[in-house]
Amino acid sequence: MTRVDYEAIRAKRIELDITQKDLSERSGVNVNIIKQVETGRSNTDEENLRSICQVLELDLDTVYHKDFHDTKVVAVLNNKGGCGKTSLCCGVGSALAEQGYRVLLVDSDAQRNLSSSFDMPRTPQHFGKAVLQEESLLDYIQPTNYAGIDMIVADVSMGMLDMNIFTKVHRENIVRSILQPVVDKGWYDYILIDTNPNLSLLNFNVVNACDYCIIPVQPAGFDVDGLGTVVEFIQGVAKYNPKLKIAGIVINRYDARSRIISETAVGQLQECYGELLFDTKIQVDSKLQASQWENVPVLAYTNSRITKEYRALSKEIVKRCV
């Protein structure tokens, strides 16, 4: 996918006091193509853009991005601890990268389990610092040891982050404003954000910056009971972020050994949430705990049942997040 910064082209033409007709005559590009480019209706081809930029004295690389990715920002959210948000974020992110997508993982939880899953060391350049200082997250991106995956790490000091941002002006939009420069760059296909187990001001910020939310839920009584509150929270944020959608609900940590309890919970979820449920269930697998102990993503650690499930789920997510 390519992207043309048509606003910059139009602004430069107006600044130089050149009409579209004049630009057409000087560049040799049809005036109708120039009109389409300036309104974003056409990316045209590189040669036409090069000719236009030469007349406008613009650097082609600043307005023409050959390898631009239409970034989707996705939060993995639930206020119930132990439902597997981090393992889902790690597994899905790895599976997406396997498919050739560029992925940025953002750890917004002070427990920093996602950061540890990729054996990322602590650093002063962490998500909490960027939020507090309201700095672009572009300078906080770090490479991982795994192809196609970068990360913004968390830090244990982020435990006080909610209290510290409460008094800030526009406190609900901080994450959106510092993440937007990354989205605008078009470096990634997916940005996955691992959240803390609270419906807090920080998580309002995170969800407010997203296009989609994925809700992992264990098939157990207490987890199912609290799911409605999470859905209401996301719907509340959507009043401020109209593009926000729930991509789906993932039945996570499904335990076939407790079939009666698990199937009863699954039945309740299907009755209440129907089409929101993903088809793929992520089952309990000891290989996941072993990979976490070794600080290695499970898809790099083993090829077992759970890795196949993450791959299947990631394909469903791609279909829903369009």
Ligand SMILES: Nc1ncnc2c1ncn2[C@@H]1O[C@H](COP(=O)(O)OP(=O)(O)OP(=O)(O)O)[C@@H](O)[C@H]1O
Given for the second form:
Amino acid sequence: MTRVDYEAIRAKRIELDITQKDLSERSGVNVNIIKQVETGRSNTDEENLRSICQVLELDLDTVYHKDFHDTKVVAVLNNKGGCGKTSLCCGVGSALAEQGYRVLLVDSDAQRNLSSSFDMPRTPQHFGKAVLQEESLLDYIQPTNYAGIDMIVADVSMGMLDMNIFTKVHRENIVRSILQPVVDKGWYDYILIDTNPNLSLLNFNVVNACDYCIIPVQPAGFDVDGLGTVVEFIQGVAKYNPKLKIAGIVINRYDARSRIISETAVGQLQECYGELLFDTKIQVDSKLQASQWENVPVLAYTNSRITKEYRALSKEIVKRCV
Ligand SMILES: Nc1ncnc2c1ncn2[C@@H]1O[C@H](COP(=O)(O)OP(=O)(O)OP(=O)(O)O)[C@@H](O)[C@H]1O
Ligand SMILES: [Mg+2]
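Other form of same protein, the form predicted in complex with the named molecule, not the form predicted alone:
What follows is the entire complex, opening with the chain shown before.
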């Protein structure tokens, strides 16, 4: 299903033997908009669709599914441990929900830090079980205590998942196929997937199921050195998943106090990755760790510099993930 059933609109116009130009004149909707709607490139607004439907004698409700969300699937990835993947999923997920987007967070890391950030209890219905049994993730979604955010939790038993899926047929496509029913439902604007710090078969699966990747990086020597490998990994997966794009690289734990190191690293990142870098940098903020200590998402815990930064970053992500 899609939000606008553009094929039905086009089919009805052809059935009635009306040209796009005629339809434009009779409905008052710009012909370019009609062209875009009919090819699925634009959803336009309800008023335009209503006018089009009146001319075509179509019932608006049958071609316009208001509650359908065009889901963007986004992985947060970097094999460098501790660079801020989980914190970013939590902060950006909350910020997107605050802006009115429907968000599904998927914790694909056996450390289950994202699940803990939302104080989600352990359950047998975890991501690893769905992967292992190749079951639709629809049955694994749980509500969180936070408006607009659902979650598929991880479990500590998932540590061996990579080895356990290694012998499966189509082992690179498992996550894509079990996630597809969720995307098809159109319940979410964004599915954010937190990954483990490896370039593993599981992460290949995750990235292979995604539209976009976001890479958090710390402005430090080893982190910057390792970034090329992550980018290459994503480019490797993109051969199997042509829609895949790197939405951007976000600098995390920027510390203005150690300016020399930070500025050198930032300079190098700018030189190598230029436009891929998000404008927003996430600075070091001890309130983040305090919120994680309490198992409360940082946006619900405090209103501080870091929450403003996650909000700003989420707006950039919305602009880049179109
Ligand atoms: N901007 C920040 N300011 C202060 N602390 C931060 C910041 N970003 C991350 N941290 C802290 O660094 C630690 C690692 O962060 P996080 O768990 O988000 O990284 P990760 O990439 O998910 O780690 P892993 O690779 O183990 O999954 C956490 O204790 C977190 O609180
Ligand atoms: Mg993590």
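Because the structure is predicted, anything quoted here is derived from the model rather than measured. Numbering follows the first chain given and starts at 1. Superpose the two forms; the largest set of C-alphas matching within 1.5 Å is the rigid core.
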Quiz item: Through what angle, in whole degrees, does the smaller rigid part rotate relative to the larger one between the two forms?
Solution: 52
Quiz item: Rigid core superposed, residue 40 Cα shift between the two forms in Å?
Solution: 6.8
